[in-house]
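Just the one chain here, laid out as structure tokens, in the form predicted alone.
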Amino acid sequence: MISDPFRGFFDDGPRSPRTEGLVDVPAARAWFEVVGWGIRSELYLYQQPLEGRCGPRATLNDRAMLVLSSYDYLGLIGLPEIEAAAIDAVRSHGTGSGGVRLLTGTTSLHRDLERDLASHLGTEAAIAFSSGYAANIGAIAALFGPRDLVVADSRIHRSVLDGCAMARVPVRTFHHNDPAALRAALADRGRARRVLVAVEGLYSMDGDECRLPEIVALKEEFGAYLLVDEAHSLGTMGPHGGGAADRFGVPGSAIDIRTGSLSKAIPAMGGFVAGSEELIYYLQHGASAFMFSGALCPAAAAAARAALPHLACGSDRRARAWANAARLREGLAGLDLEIGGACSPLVPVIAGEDETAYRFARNLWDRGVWASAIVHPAVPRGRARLRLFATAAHTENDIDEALTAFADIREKGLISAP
């Protein structure tokens, strides 16, 4: 059974925004059409309500499912000591902070988290935001403007591009993970006063690592600044789970701005910016997303802090996640499915057109496997996919069960290679 989050709104056929309505805009009309079709076709699998913790197994609508699209890379959701830290924080600090950080919302929990984050990342300081999305927007909009230039990887996260739009800073993209293309872009900076290079440590749609040493060398050669989004690399990369910089042995001082999430390998919520003390002190007063957002709730701050030691000492968990990913990739490749050339715990299965991805996800759902379809505009048209995550909490039997479902779908001709 699939839950209908729209409560029958689309039951009577196509729906369009009322002509005089607030959402009578082209984007809304397009989404109403697509979502309505998805609901009536029973292909809309988004916003399905969990009935308990997320993990390798979860219950949805009274049905046990094998979960292949959870961000919980290290399997830390439900770890007793992390839950205990969150519970203690509620008892000592309440459920909310009572304000924005700049006024009455800062607690000792925030300060402790930021200190430990900086230590873990090898930077002078760090600042916590309400989300990773807010961290990217806040940093870019506070630091850059129309006279500057952002040179971003063509597959950079949407939050970086939205931050650039807010800052009204021109953006130029370079071919994905291609240092030669980055060099060409940096050599043609025009009249830009300052240039920011923006990349991801581990790319969120393809699962490939950035070529950080070459990127650092280029940013130094051309006198640019560098932002590395560590949302998916924090915890998964490096001997101490410190992200791309840890993975490649790049000192924290070589990266001007490090951003990331507290809701992926770290099982909490929120985001962060890490860097020099002067950067962090400025963002406390110059980043709108920090100044005008409610402070991170005490439970999230405490849970995030309690998770950091498990990242630093989590080599066994990382090894399991990567081993499970290798097993999953090998099995999918044997089914002649396109999975890209990366080898991280993030495994894309390219379906092609959006509708193909939706039907692929539904076929897996019918076999008890929950895998999210990722479509345009999150990925280019014609490159829709299932985005799978092999985690430390999965067993070899879980991976084999998933591969059996994929094999059955391929054998019955329900999906073909793009």
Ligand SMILES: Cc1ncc(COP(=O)(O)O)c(C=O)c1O
Second form
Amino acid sequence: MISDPFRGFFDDGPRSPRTEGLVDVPAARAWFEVVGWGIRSELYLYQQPLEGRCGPRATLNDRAMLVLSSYDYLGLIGLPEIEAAAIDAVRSHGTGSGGVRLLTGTTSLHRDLERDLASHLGTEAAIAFSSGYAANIGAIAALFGPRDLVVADSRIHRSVLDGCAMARVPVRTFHHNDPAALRAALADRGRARRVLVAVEGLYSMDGDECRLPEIVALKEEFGAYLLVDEAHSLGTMGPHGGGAADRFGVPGSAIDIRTGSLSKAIPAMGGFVAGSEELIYYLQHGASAFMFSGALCPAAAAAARAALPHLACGSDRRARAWANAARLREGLAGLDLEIGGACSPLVPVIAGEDETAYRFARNLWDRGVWASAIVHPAVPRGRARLRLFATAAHTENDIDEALTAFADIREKGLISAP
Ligand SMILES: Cc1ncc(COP(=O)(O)O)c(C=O)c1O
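Instead of the form predicted alone shown above, give the structure for the form predicted together with the named molecule, please.
Next comes the full complex, this chain leading.
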């Protein structure tokens, strides 16, 4: 069974926003058409409500499902000491922080989290935002402007691009993970005052690691600044789970701006920027996403902090996630499916057209496997995919069960490779 998040809104056939209404914009018309079609053809699997925690198994619509698309890389959701830290924080500081950070919203929990984040990442300081999205827009819009240039990997996350739009800084993209293309872009900076190179530690849609040592060398050669979004690399990469810098042995000081999320390997909510003290003290007073938005709630700050030691000492969990990913990739490749990226826990299965990805997800759903379809505009047209995460909480049996579902779909000819 699939639950309808729109309570029958799309049931009676094509529906478009009322003429000259508030929502009568091209994007809404396009989405109404796709969403309405998805609901009527029972392919819309987004916004399905979980009954309880999201783990390797979860209950949805009274049905136990094998979850293959949870961000919980290290399987930390539900860890008693992390939950206890959150519960204690509610008891000691309440559910809301009661203000923005600059005014009455800062608690000792925020301070402790920021100190421990900086230490985990090997930077001088860190600042917590209410999300990873807010961290990227906050940092970029505070630091760059129309006379600068951002040279971004072509697969960079939307939050970085939105930050650039907010900053009104021109953006040029370079071919994904290609240092030669980055070199060409940096050599052609025109009259840009300052240049920021923006990359991700582990690419969120493709699952491949950034080529950090080469990127650092180029940013130094060309006198550019570097932002590394560690949303998916924090916890998953590096001997201490310190992200791409840790993985490649690049000192924290070699990266000017490190951003990330507290809702992926860290099972909480929020985001951060880490870097020099100078950078962080400025962002406290110059990043509007920090100054004009309520402080991270105490429970999230405490849970995030309690998770950090599990990242640092989580090599067993990391190894399990990577081993599960290798098993999953090998099995999928044996079914002649196109798998993107390298061998990380983020495993994209390329479906091709958006509709193929929706049908793929639905076929898996019918076999008790929950996997997210990622379509345009999150990925380029014709490259829609299922985005799978192999986590430390999955067992080998879980992975094999998922592979059996994939194999059944392939055998029955329900999905062909793109
Ligand atoms: C690469 C990347 N950056 C930033 C974000 C935003 O993080 P958050 O979900 O904490 O807002 C995401 C989230 O999906 C991401 O994948």
